[in-house]
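A single chain, nothing else alongside it, follows as structure tokens in the form predicted on its own.
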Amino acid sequence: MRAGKTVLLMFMLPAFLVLVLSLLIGLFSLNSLKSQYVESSDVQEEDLQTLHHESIFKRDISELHGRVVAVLDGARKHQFTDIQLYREHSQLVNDLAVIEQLVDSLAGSNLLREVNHNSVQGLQQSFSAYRRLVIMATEIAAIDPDTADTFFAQAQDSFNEFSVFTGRISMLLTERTMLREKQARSRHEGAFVQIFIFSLLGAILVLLMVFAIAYRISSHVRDIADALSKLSYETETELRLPAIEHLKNTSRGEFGRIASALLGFRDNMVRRIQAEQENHRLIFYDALTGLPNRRLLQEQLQYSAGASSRVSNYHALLWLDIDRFKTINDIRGHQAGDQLLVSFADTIRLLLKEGDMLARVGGDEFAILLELPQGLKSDAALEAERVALDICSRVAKVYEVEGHSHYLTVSIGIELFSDKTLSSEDLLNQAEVAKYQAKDAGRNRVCFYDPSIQVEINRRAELENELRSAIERRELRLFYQLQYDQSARPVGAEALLRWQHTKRGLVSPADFIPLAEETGLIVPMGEWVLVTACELLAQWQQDELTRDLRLAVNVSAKQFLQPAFVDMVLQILHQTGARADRLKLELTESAVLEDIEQAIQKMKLLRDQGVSFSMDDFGTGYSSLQYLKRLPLDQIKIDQSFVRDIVEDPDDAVIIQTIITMGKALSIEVIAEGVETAEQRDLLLSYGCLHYQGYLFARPLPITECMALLKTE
């Protein structure tokens, strides 16, 4: 009976295979024709869309160019007020941004990538130059129409350049579209030939399968023998026995039982290997990035030191620390921080050659072990520095995490070694010290280990410990620098933090404020400053001499980003009884730019209660009208670096005039800090700045001396 079934199967199986193969070939043919048709349609639609975008670009840029001519002509003839020119400038900036997106969209289209790439780059470069010059021309039109005309003349050259490029691109796009149509027709014709070939191959395949049936039994034996061989020598967890799995699923007799026994043995062996590998991974690898951890790195360091001493070459240990990672982690959360670490590790992996070891040794810290073939220490040091600088430049880029963009840089410390003189722990410590030196040098730097840096590290650690108890020991002091108007009348004061150390004396803010920022101590210190300042404000309210003065308090970025910042300020005002309309909070640009929407919301909540805001050090950072016009500011403070050289440096004078003009246009008060001479004050007054702060009027003083100065005014 079993033999009869086998013979029947041998006759029926080929017929069944022919039927199935015919259906598959027909289905494949229809799907192939359909996919080619859809692909051709999509390509044609995309090409037409690209041509449409190119036409829109020509239309929009021509219309905008005409508007620019009209604005500059009106500015030259004094037909516009400063506010009108600012609005026209703002609208042109927005329109140029929209057109720039259109240019980028054109440059990224598939059709343009296939045509003349130099024309595409030329279009982008000439438009970028045109956009920059137009913005500069319209922005300065209110102050200096002649300079604006000079910028516009250069912009006209760029306009002519990209007009030539757009014409060339239009011709190339049309030719390429026609060529694609011909190619699509040729593909359709070739499809019919392919169908015939596949049908012929299918017939041959059926014939071969008929012969294969005769060898079915022998193939099972061969599969079992191969499986036994793999089980004897294989040590990987990904041990696949597809032939045996198939045999188990298709055979019910002895072959099926043998296949089940082999697969059971395989599963037991795989579980044992996986347990061993998991144990090894937990001990020697980082769970988040999958990189070697500090323990495995230490073992490799010991081995590398021994190898270097035997062959007289060098190894380099690079310690990498992501700059400002803690700020990102605090703002976006640990999950976003983990994603950034994984992206960062993936980027570094691609930069290393085979044989180099990348390890994660801490939260946002990584280490790289390089083998250097150079025999001379100077040559090895140059090669290690070259690799580190290359990593710095390649890593410095924008990383996208959860819809937010973060620009990351890295500081790198290097320890060079060639023997077993130092232990692996010593090598790691010295590389870390070199990293601290790189961060102190301004971040995004590369530094070799210097023993003198260890002394500085110890000094900073001691200073940090003393700073932590400075509040409890009542060593913090507030000095006050008065602010004056154009009539030399005091209008307010700025509270400045000082540290009166019991042994070191008066510690410079330049020494302890950055340390407080890095350690997070700036948050409790900032709260103490705010409480002390508000207590003084409450006292001033009872004195006719000081009741109208406003007191400015500096707020650090880390303090402002605290979720409970608004509640803290309102609670302090309530507890001290200070008037909110006499309190002015000074923010830096970095504080508001970390999260502009959250910053605006916090500022509005406090401003509704009467608190005013000043933008400190204005002009030294981003200082863009795009965000300045959205912030609920009452005052902007011109940085002393511009005021210092206002008399000798015409560029600083132009910058200050521009800031004052911006303030007037946005109805924001302007105050200049660092005013030290009457000549500086007179120039500022002639430009329209009516409030001043600096040594010309008063130095930062303790409260008793400050009050004595007020009584003499």
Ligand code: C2E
Given for the second form:
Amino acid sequence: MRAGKTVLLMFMLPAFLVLVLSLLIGLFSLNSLKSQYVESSDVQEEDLQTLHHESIFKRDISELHGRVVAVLDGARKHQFTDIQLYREHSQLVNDLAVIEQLVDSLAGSNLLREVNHNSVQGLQQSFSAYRRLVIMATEIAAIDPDTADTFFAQAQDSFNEFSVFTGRISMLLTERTMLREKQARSRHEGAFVQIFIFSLLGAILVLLMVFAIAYRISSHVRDIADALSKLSYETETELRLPAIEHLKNTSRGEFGRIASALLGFRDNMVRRIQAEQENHRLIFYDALTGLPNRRLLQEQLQYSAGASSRVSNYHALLWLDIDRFKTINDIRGHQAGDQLLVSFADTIRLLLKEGDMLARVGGDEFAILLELPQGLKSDAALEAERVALDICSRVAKVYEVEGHSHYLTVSIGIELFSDKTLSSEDLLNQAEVAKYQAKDAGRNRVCFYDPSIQVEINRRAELENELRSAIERRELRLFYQLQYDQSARPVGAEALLRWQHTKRGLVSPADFIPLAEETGLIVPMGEWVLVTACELLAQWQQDELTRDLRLAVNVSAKQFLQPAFVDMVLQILHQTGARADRLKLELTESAVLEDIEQAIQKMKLLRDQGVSFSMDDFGTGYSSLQYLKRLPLDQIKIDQSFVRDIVEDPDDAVIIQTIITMGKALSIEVIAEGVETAEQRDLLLSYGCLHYQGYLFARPLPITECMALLKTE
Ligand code: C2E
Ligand code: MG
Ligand code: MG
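May I ask for the structure of the form predicted together with this ligand now, the form predicted on its own having been displayed?
And the full complex, kicking off with our chain again.
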């Protein structure tokens, strides 16, 4: 394998730097040590030579001095002939000349000059005096030994003199040499310290450079790793790798090549993802409308059926077929037909909520997969129908195609499902069958596949229609159920709504109030109830028997939450002339807790006018002391479900006792509803409940019967 240039350089550079630095430091150290060595060894050599000359001088002069003594002694004793003496003299003259040279060279030496100039001069002077005197003494010795002795005695003085000088010089020289040695050592040490500092600085420099290079390499490697992980996990076509693009532009070596390769790889990958997306689009989406096609819908259906069975909610599959589309296609051509399909799809798309799926399943056929809120099957069916009807009404409009207007309607078949018992193919087939039923039934309508759902839906639709006209047709009635105190005296009545249906007879509120609430019909119905009840109150005021009775009217949550509720009540009171302090409004917890602040405000406004409030069905909801304390209530009504079992069920008895205690604590009157037996009444009385409503006393009755009953009391 061939090593990359940049990487190699990056790894070699630190090594090379270390090598160069070591060589430089080595050369510098060697050079400085060598020059110091040469310098000090030259000086030392010179010093040694001076010492050597000095010792030769000492030796030669001592020996010569001895010979002079011997010659002079021999001459005095006449042991030498004249010739011998002359020879000795000549020899001594020669030797003295040699020694003089030695003295001159000593005097010329640096060491001696540095040591003590005076001593050297003294040495030269006393030696030259000595030489002169010795020559004179040996010259005259043959002729006049006594004069020779005199000269010799003077020479001896000079000898002694320069002996003193040479002694001093020897000492000085030794000291000087030792000093030089010391200096040389300290210079060596200095050089070592210098070399050490240089090496340290060099090492730090190299370390910094190595660190910088390593950092650069590691940041490149990190960028590459990041890019690789992005490439492995990202599936987006917008895959930006700015660090790698920068690396490619700034690095020419291996890193540049890696960056180029990565970018190339990225581009390939993006192309592949785009191709896959395009493939996916072709396989799962409709080319004309861009909507999911039948295949994708089938997959989603399978998934939704699984999810439905897990969380037990319903899904609805709506099959939409544009009515008489074929005619438009035939008359205006396919292109116009396509245009129409696109604007049709756009219209529906806007009607769906997030999470619902619209698909094109055929030429002019679409399907919608709806996720319905958790709840009963009937509620799910209603919601699906609501959406379908909404689509029918919104889609039914004039479409402009190529300058021509076309009125379109749609027929919708619905299949409701909540588990995986049916395959996605079966679900689609059944929705389609339902669509045919809608077509057969006359187009522009909605049909469920399941006939029982359809029956139920039809029944509700019928009921809703009938309920709508019930007010106009004066089919609503009010019944009155009297309320009693502990002495069985009537203290008031509750107005209860009935529907006098032409075919079905008297319909219970339990059967139509929920539908009235759902459809909003409860608002006009409630208004009618209030007007009727207040008219009765106004009549009661004229009669001695009924003047003190209070009339309770039920108010539904939706009605109470109307912003104009307070105004409406006050207006009715005003119109009918009923006394506000005889009117009691029965609210449920759901009406109050939706927006407790608002409820308190409304209740206070009406209470200021004398209207009183009762909390209906108490004990079935939150029944918290916390909110009860804040509400301006006059009465709480123990729900009949507790009263029913009060004798048998100790738990219910305890609940009732608690409610009564709560009422007493808050100074709120407590009334029990659904009292059917004397036993129940007695127990309630023993717990402290002093007001009752129930079959034991009176059933809900039409006004004439109610009045008749009152008269018998
Ligand atoms: P609610 O307000 O709790 O009315 C009491 C219900 O208990 C009435 O049923 C009444 O006939 C029934 N009842 C009274 N005494 C006894 C008894 O001793 N035994 C048994 N088993 N039942 C007894 P009803 O008239 O069918 O009304 C049912 C519900 O419909 C009412 O419950 C109330 O929530 C609602 N409702 C009735 N009229 C109206 C109205 O005008 N407006 C509104 N918003 N709701 C109404
Ligand atoms: Mg009530
Ligand atoms: Mg009740």
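Just so it is clear, the structure is predicted and the values come from calculations on it, not from any experiment. Whichever C-alpha set is largest while still superposing within 1.5 Å between the two forms counts as the rigid core. Residue numbers count along the first chain shown, from 1.
For G526, a C-alpha deviation below 2 angstroms is recorded between these two forms after rigid-core alignment.
Fitting the two forms on the rigid core leaves the C-alpha of E648 displaced by under 2 angstroms between these two forms. In a rigid-core overlay of the protein, A552 has its C-alpha displaced by under 2 Å between these two forms.
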